[in-house]
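Shown here is one chain on its own, the form predicted on its own, set out as structure tokens.
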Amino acid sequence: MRTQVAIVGSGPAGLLLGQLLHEAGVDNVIVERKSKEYVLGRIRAGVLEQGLVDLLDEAKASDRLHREGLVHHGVEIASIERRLRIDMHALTGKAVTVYGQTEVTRDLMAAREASGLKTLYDTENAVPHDYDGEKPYLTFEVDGEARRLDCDFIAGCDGYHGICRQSLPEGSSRTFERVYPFGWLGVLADVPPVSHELIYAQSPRGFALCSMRSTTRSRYYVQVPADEDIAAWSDEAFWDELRRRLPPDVAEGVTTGPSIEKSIAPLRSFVAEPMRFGRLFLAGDAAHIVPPTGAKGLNLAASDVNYLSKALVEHYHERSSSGLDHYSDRALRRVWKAERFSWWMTSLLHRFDQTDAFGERLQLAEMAYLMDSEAAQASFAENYVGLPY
């Protein structure tokens, strides 16, 4: 087989990379190890950029998200004895987007079926060569059969465990990474949410945040320690832990339910430069992790697909390597600024058991500052919202 891109990981990113090259003329074929059934199994957040719609716009698969998806003006910031809404609409002219990357997942596999474009799933054994020559091709399994996929670019869109960025040389790449000492301990619920946005809260007992899929479906968040045995929590457990660690009037409006899915997420900081090796592109969770905190990990993703399919584009149209020149430059600016969004997120939120008397004293002054400052809540509502690509 031969395309001109192949695009190894067939989730949101490798998916909307594949969309928006077709859309620009482009060919391309997507390699993924596991089943399409997998895939649209994994349960994942759902805060969307504005920039990000605007890329599932471009690449015809918005549909459904603009008759379903709720548009968020506002965030809620709540400590036990305040809460404070910040108006990011009225602050920077923008708005977000609640839509599970899931179903993000799902228009970008529907839209590519419907070109009739090439996934290959259930691949074994894939492996990308040559990518620091002219001709770079992988090679994988299928069923047992071996297969070779010749290409013009290699696009690794496979996630932190993914091979793309495990095939680099040794000491071709540097990492960056912070690891928590905690996780959220999350629980999907087909009970409404109790409230319109989502509501981030602070609390000497640990991190909490109420958001949701949709107006009957809810995701509610609490703090844990890294290595919490998810076991030893029954849906009873969870519900009291939330509402202890939410402002009274707010705990009294929870409505609780039998949980449809209860999962812990670890948290890290993580980054992989630089994000090209040659003919070989990184782009979302293979080059960089971040904290759910603030919400940018598929947005992070779709950032680096705007840039890279536009390079791609402009190779192809215009003969011009510019674009694929400055792709991990470029990337890696907006990473950077989300990490630190991300991390600030998280360092104003949750407990540090480590964090002593003094450090205590410089969260509640950060969360004052926050409350008090529309300076403050501009900043936040201009990085929560997207900074522009």
Contents of the next structure:
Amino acid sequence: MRTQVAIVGSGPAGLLLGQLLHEAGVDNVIVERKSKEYVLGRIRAGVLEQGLVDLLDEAKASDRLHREGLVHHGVEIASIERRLRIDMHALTGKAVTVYGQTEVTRDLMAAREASGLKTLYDTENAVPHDYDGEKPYLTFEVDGEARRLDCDFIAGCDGYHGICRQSLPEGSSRTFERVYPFGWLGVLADVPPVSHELIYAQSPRGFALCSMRSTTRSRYYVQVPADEDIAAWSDEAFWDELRRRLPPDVAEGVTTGPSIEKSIAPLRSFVAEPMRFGRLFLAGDAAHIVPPTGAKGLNLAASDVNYLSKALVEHYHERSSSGLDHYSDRALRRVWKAERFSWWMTSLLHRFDQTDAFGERLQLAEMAYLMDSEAAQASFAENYVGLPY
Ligand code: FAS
Ligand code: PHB
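For comparison with the form predicted on its own, kindly provide the form predicted together with ligand PHB.
Full complex below, order starting with the chain above.
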């Protein structure tokens, strides 16, 4: 089997890359280790930057997004005593769109099927080969049968636990990591959201987030210890803890109901440098992870794919390697700015049990500065809506 670009992973990064390449006439095959149903069963991000919306337009996978997505001009930052609405649209002229990552994935899968592109699900033991030469290829198994995919380039869109970064030669990649001593317990429920916009809440008991998937489906999170056992959390315990962390006038407006999904996500900051190894390119979570506080994970995958898709199209259409040669530096410049913002927002809003009294006062001063300064709010807004590509 042969293609121009072999893509490992059918998450948002792999699927978006596949569609953008297809729209430019570049053939590609996706090799995915899970089933389509498993990939669609993962509940993850919910906030899309305008850059990602524009790329989904380019990928011809945005009709439902424009029908069902909720455009948000503002976001709330709250402590128990104060609520601040940051009018991002007034400060930046931009907005974000609330639309679940699951739906983005579903729309991209539908676009891929309509394009007649090949996606191999339920594969095993994918391994990238000879990407330091001119003729890379992938080996993998389907139903126990060994297969080989010859290609010009390999895109490692296989996430944090993927094979591509792990198969790199010893010493060829430098990693940077910060693991947080807490995670997010998330609940999805078919109840109306407590507010028409997101509320990020800081409280002495820990962080909470009020988000949504539609006007009838809510997504809520509370900070929990990193080693928390989800079995300890009944729906009732979750709703009680959530309301304890919200300003009283918000808490009394929360509509509770049975959870349709409940899970704990660990929080870490992680970057692997560089993102290119000969004819192997890493994109999305395969190269970096951010804590979900800044809603950047999915959106960083999109900016990587923006740079990589344009570089690959430039190679085929203009026989130029400039974009490919600059891909890693260009992507990492934006990645690190998002890492900074996601770390800052996580530090601002979460409870750190190990911090000292000085650290607690610094956190309260950081929140007071954001609440009192339009300059601080403008800085928040330009990062949250997404820095330019
Ligand atoms: P993905 O991990 O989505 O996709 C990688 C794909 O590669 C998967 O389908 C995987 O099965 C496949 N794969 C892995 N190894 C393979 C192999 N060896 N062979 C073939 N295929 C292989 N971001 C936010 O912005 N907000 C959030 O609230 C948020 N919550 C999250 C919660 C959780 C539990 C996790 C894990 C992440 C969360 N994220 C969130 C980040 C998330 O949205 C990612 O940024 C996003 O999925 C990145 O997309 P991909 O890079 O495509 O990686
Ligand atoms: C979500 O709706 O899942 C969500 C929204 C904003 C975040 C993280 C997660 O920062």
